[in-house]
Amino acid sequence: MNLVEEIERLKEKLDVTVVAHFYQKDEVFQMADITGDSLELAKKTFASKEEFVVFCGVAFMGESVKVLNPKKRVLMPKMACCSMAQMIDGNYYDKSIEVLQKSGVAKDDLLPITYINSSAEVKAKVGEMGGLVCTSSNAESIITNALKSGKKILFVPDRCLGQNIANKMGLKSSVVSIFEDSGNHSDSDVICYDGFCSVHQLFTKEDVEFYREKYPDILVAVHPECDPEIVNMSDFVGSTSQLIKYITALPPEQKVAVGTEFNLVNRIRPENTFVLSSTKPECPTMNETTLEDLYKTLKSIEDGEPFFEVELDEKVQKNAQLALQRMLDL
């Protein structure tokens, strides 16, 4: 059986849109009707007319589509889990609030912002507290608006993105840990939960120094999920979409080392583009989805027995939608 031909047949027959994140394997990415980063995909699928969305990505992304499109039937070929999103759940979120209260920061003095790389449960917790969602591309504008409330920002779950935006804006930040916290948060503008992306933590200052020594004229472009030390050494910092736009606009002869996920870097442009790492920065969960998984999911729709469907508790759905809608309204 030719999987590509079968997938194309099923796509043509069924009332379905196939969606894939930029980090997916090439063979899966090429099968998608809609591609993009987290927010792009949620917004584009919102406008799609098909009954089913088959989402090739990780769980929080499928959940975001369902939150914004409650009537859509969202299926995932693999219920893969983002390591960063897994670092915080509703219980850990509540514990971080408790830790801050013990340190002298009142709950009423906090306005939470969650990176879109979080579960619907965490988005709902944030929504209940009057908070909102952000992405790596709009985090600065979201934080700028949130600070007008006069409250401190509790930024979850990525400490690196929170610290990098705070540094860029000239704000004071701190990191709160639910396991062993001895920080002073009373004079912080942005308090960051102690989570991170396992892939973007792979890039080191030695990697940057290696490329600068080997190619003196090289540019270094990284994602803001990277450690602040790496961000401070870079020539450009941007979201997935911003990195693509920046790199493709460079002269063909301009060398650039890129600090983000391997599959994306590998397909941005064919020449003079390097992965900023001595190891292969490939997201293991993003790469769980295979062509066979995609085929089986589409076949389950054809057989009338769809599986791996995203379903959310009604209260979680409602409050997570509040948090996402507040971001979209801005």
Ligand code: 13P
Contents of the next structure:
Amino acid sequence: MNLVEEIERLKEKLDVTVVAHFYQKDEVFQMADITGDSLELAKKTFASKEEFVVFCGVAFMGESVKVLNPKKRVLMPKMACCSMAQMIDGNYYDKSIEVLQKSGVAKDDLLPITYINSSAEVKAKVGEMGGLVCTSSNAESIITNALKSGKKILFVPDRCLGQNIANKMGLKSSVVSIFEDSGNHSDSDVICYDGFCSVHQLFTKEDVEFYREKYPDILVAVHPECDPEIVNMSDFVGSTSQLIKYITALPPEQKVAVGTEFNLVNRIRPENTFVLSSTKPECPTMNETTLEDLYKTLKSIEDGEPFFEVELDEKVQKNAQLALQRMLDL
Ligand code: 13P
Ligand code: SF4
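Switch from the form predicted alone to the form predicted together with the ligand and give that structure.
Entire complex below, previous chain first.
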């Protein structure tokens, strides 16, 4: 059986949209009707008309589609979880607020923002508290707007994204730890939860120095989930879509070293593009989805027994929708 032909046949026959994030394996990515960074995926999929969405990505992405559009049937070929999103759940979220209260920051003085890389449960907690979602491409404008409330921002779960935006905007930031907290938050504009992306932590100062020494004219472009030390050394910082746009617009002879996931960097530009690491920075969970998984998921719809369908508790869905919708409204 030719998997690609079978997938094409099923896509033609079924009322389905196939969605894939840039970090998917090439063979899966090529089968998608919708691609983009997290914000684009949320918007484009929200606007799609088909009954079924087959989402090739990680769980929070499929969940976000379901949160925004509960009538859609959202299936994921692999229920793979983003390791950063798993660093916080509803209990850890509540605990970080308790820790802040003990350090003298009142709950009413906090406006929470959750990076879209978080579970629907965490988005719901944020929605309940009047907060909203952001993505890597709109974090700065979301924080700018949120600060108009006069409150401190509680930014979860990515410490790096929160600190990078705070640094860019000249704001004071601190990190709240639910295990061993410094208690030093009274001066902070942005208080970041202590989560991170294990893939983007792979890019080091030594990697940047290595490339700059080897090719003095090279540019360094990174994702804002990288550590602030790396972001501060870079020439360009942006979401996956922003990175692609920036790199593809460079003259062909311009060398660029890129600090984000391997699959994206590998397909972006054939010449003069380097992975900013001596390792192969693959996102293990994004890479779990195979062409065969995609085929099986589509076939399950044809067979009338769809599997790996995203289902959400009604209250979680409603409160998470508040947080996501507030972002889209801005
Ligand atoms: P983007 O929104 O930039 O696509 O980022 C998603 C992600 O998980 C990056 O690690
Ligand atoms: Fe999550 Fe990092 Fe993978 Fe992005 S690259 S999906 S943040 S683990």
